[in-house]
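Read the single chain below, which is given as structure tokens and is the form predicted on its own.
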Amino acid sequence: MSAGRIRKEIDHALLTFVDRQRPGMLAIGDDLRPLLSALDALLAGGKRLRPAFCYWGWRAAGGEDIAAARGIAVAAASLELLQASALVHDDVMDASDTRRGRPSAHRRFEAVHREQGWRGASASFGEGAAILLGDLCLAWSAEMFDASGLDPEPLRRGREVFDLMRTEVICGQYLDMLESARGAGSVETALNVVEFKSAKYTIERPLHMGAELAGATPETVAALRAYGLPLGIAFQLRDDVLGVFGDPAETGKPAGDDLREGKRTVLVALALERATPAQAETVERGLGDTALTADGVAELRSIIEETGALDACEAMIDRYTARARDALAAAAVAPDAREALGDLAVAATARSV
């Protein structure tokens, strides 16, 4: 199955599930319509990386039954609801104004409250509504997975990984908040956040889940995880670079937004480790400043480049990507899956989005 065809199957499964949920929601009350509209807007975008890795994990482990492939598309698509939950909650915690070039969910609900002239603080209403939307997506992700139509035994195996992945990403998110609050992170601690907040969740566990759904041997699972974890780290390091140096037209977020949000990324940790006292003071002063101007962003960018942190981060991306490619080359997987996973490695670490 081609990448385009897989994308269409994933999109169809996702939209079909949400459409089935819609009447039940609206039967509760028409006031829930804005909640569904916010979800529709969020699900309309995205690269569908997690479902793609899940599908190719299934194929890599020998999955090929056409009837089962329909169930795999549904099970893989459930990861997009999990991703929607993580994004909505992440934007609340980071006080992000935009997501994929549109207002973030909490800003969307905040605007509705303000326009209607309702009581209370618009910001508090927006955050509360967004948290509930994220919770709904989290609940629906499990419901969609369980209703995929796959046989009970592969479903049980896959569900174990799915549950683990949800736990890991929540723990990773907490560690990310903790690093920002402490304000003294190292490259090592930043990499630990990367592993659990992003690398496992984005690539390693979706591959692992797909492989388990196909009944993979422990050797195949280990081989796919050896490919998935370093690629997941490279993916997040690339995302960190784009969060500072990316083009807003491509990233969907204002330039330097990660700096304004005070994210203690590997890129920032590398800069602080290599900075002079004066440079470090400038970075610490600007990091987390929500009012940081374009000039302030440019100044921090210059320090990141001058310290060699950007080049060091690019070298790390290359090393982790090479490690993933070596693991994939050594893995005993289906030829079409090997080719597709190689293409996904390029897509996940591209210098633009």
Given for the second form:
There are 2 protein chains.
Amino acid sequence: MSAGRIRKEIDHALLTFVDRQRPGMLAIGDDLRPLLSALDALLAGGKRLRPAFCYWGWRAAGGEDIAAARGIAVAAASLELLQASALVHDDVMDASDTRRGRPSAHRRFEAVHREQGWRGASASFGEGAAILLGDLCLAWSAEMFDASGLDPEPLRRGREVFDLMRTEVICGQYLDMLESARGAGSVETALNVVEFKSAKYTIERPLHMGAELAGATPETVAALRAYGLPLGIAFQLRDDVLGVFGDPAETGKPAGDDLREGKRTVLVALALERATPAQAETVERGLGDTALTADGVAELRSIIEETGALDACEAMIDRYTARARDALAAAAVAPDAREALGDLAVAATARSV
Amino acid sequence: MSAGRIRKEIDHALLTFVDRQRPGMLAIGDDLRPLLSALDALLAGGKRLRPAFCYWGWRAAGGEDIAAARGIAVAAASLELLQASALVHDDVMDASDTRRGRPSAHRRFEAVHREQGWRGASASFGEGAAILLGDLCLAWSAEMFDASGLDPEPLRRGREVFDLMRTEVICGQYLDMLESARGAGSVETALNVVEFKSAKYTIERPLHMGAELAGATPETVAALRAYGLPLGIAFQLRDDVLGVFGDPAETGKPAGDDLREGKRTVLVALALERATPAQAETVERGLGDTALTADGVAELRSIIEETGALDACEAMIDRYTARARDALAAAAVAPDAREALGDLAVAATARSV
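Can you give me the structure for the form predicted together with another copy of the chain, which would complement the form predicted on its own we have just seen?
Time for the whole complex; same chain goes first.
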């Protein structure tokens, strides 16, 4: 089963679910169309990484091919609605203008408000609508998961993981925000945020959930999680590097946006740990400065390179990726799942998007 | 079973659930305490109206007493987490300073940020934290509902209603926001918002859900809904009147706050329908003016009274309440449920809070 075919099944499940909700929503009010369009635009993008890990967790634990078991496509695709919710709310919280190279949801609604010449502040309307859109996606993700039609007992076990990952990602986001606000974080505290906000949420828990849905043994679950957590950390570290050094055309975000948002990533913590007092002052001054110029971004980049933080971060990525590969090599999983999980490890940590 | 005893069971179920989540959250990070404190503060208040209607829907359909069937207390109490989510997000969207007479969640977090002298804008931190707190409550409400331990088939039927009411209330909130932004609404469009944002969400669906959880017949469900929808409309119309004419000491909100927020209630729509051009201009000018003085509020109140809008709104409340009472009289429900639902109808539409 090719990655393209799996993506097609995931997309199909997602679209089918949203299409089933559409008439009910429009019966409440025809004015709800903009909410649905914003959702459609949001779901059109994305790499479907979480559903893919969920599916391969399922296969690794002996679950049937996606063509034979449509239920897993539905359960896996529900993670994309959860992710949509996180992205929309995250963009409001970070006041991000773009997402995947297009205007963020709150900016879309803000633009509608402005074009229509409605009352009140356009920005507030945009944020309010985006908060509601995120709520809708969060509510629907659980509804979709439960509608998978999988057997009750594995569904209950998978649902426990689903519940856990929701709590973890919300708590991780809060800790991330706190880290930026406090500003005095270490590599260790930054890594804790990475673990809950990203590593578990993006890779470990989707795999874990897929395995539970297939009725996996505790050994298989443990083996997959031993692969998933370090890979998830490597994935986020790669994302942090791309957020500072990546090509805007590939990342879909303006260059240096992570720096302007004041994100306290592991990369930044590594740089501050190694910086001279003068360099540290420059980093502290530039970080979170929403008006940081291209020159300012370039200066921070130089410091991150000169201090050796970039090399240290790349070495961490290699180390965590190797740990994931070793865990996969030691795991007792079917050959095609092993191959797919190996490919996903490469894709999740690649130097370009 | 007294109302006080039912409330105690609901509170117990709510606290038990949150207490079970506490250690897991603190294991993610001790810094998550403020999220938990904000949630505790939020759940300490409130009239538990939705759980009460859910419970009496259950009893009306033949469900056992709460002391004998703890599962219904859990399912009913989960609606309080859903409501907590709606309140926290609503307060962010409306930039409300207070909730139930205490600082709103985003203002609490904002104050912490300011006191600690953290980086960035305190207001943004407060909003971000409140968005996450609301997300947590939304996620947990479904988790709590599913953990009720009720039988799978009625639980599935109840869950369908739960899912529906979440979509309805989110859509209703969007339409409400749209109504305020557009400003040119009618009594009819305002009533549509009331139906989905409030009447179904507060009364009809909780009753409906409780009845389904007890395995109600379609006839019982229909009878309860025929009572719940008009009562829910009357409840919201009463709330709208209190939002303009209520005693701040009782409503927990500053006098005239609904006017400053620019809420396009049925009461306001009735006033605009009846107003002279000069009166209409005054209303349109004052509505949504966050700096509206006490004199300004008093002027709008006078117009609402002089135009006859207040009397018309009171007449509507009486009409909808009577319709609910008639539906209840015609419904085949157990005597104690009939009595409790009659009492709840009085409480939900009383002239003081």
